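Next comes just one chain, in structure tokens: the form predicted on its own.
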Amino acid sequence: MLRRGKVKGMSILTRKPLDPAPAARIPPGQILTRDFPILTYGGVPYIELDKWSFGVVGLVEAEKTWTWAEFMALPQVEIRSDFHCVTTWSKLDNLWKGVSIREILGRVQLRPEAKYVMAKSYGGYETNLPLSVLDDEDVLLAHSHNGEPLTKEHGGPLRLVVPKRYAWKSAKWIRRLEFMATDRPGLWERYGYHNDGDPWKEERFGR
């Protein structure tokens, strides 16, 4: 359930705590951890906030770009969700703060043929998702985790968070969302990771 409030004049949409029974929230083959392991493809990119931007491109009527100040001025949300890594660890009850993906989608007009999206990151990483998976109430572009700004190792200043998929779909250091008519694989998908990555189906590798 979500509830709305106000913080410093900004709209805050907050998810109430999840079901307290953790065993029912851990997908098959996963192990619960209280740590937040750091797993990264390649090096950690250096990003200057005064040069940072986030954009929506591809199959939209008009492409849109936000500076850091413009992005932070958008309505903010807090969403509590679980996080599952393909390397078999799960971290429960993460409190993310950022901008709901539906806030972004509501500010651009997608073309009817847009069915997929490629999330592109600073540093060259990319991962693909169906629009139907991206457009969900618990998906957001997060700049904070458990009350603190995201560290650069965990994807700061901004990462995509897609709780219903393995963590490689939650692209760190995100800079663009490219909307597409047809699907194409991202980086790990080209190396044999599953195209969908649903942890409850153990979609780790292969199609």
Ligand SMILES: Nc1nc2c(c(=O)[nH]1)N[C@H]1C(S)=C(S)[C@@H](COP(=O)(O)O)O[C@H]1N2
Given for the second form:
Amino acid sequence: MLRRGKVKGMSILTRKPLDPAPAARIPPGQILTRDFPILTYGGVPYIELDKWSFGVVGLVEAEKTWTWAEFMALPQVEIRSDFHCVTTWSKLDNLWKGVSIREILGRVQLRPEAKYVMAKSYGGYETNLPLSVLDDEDVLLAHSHNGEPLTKEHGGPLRLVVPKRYAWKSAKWIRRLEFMATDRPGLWERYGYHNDGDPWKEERFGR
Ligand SMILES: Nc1nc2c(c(=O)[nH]1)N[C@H]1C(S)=C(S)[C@@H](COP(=O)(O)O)O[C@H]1N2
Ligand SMILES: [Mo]
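Next, give the form predicted together with the ligand, keeping in mind that what was shown is the form predicted on its own.
Zooming out: every chain and molecule, the one shown earlier first.
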């Protein structure tokens, strides 16, 4: 039985374990892990919280940035979801806490041409998504995982979480969301990862 969520492996705002049974929530070619592996390309960027900001830029009527204090004062949500890395590990039942993407999208006015987004991180990482994939009820900007502040290695102070895509789309150390009219590949996408990265379709490599 699915609670509130319409999509397999996802439920919103519940501390109860997700249904259905874990085995049915592991996409093809994935292996369950109980650890929380760290997957980072390059080094871990150091960001002082008083210099940190998150912003929405590009094809918006007015660009907007939030300081850490402003961001933490936004309405908070907890969303439980599964996490699938293209290197084949899947970690189930992650309780992410932060600000839902729809809360952010409700506070900026996108231009009608905005159809894609580049998630840009401190340290230079970037990954691309269609607006239609970003704008989903299980997507959030998370500062906590399973009740603890995100460690630096896992993307603290703030990371994007996009449960319906392979985890490389969940940019750690998120800094900006840049809205664009046309698609452009991010870092791993330029290196040959699939542009869409849907784990249920095993979109690992190639377009
Ligand atoms: N900024 C940034 N975000 C990133 C990455 C990265 O190297 N840099 N790696 C991605 C990959 S491949 C995965 S699997 C997940 C891993 O998140 P974790 O290290 O918290 O498990 O982060 C994604 N987000
Ligand atoms: Mo990954």
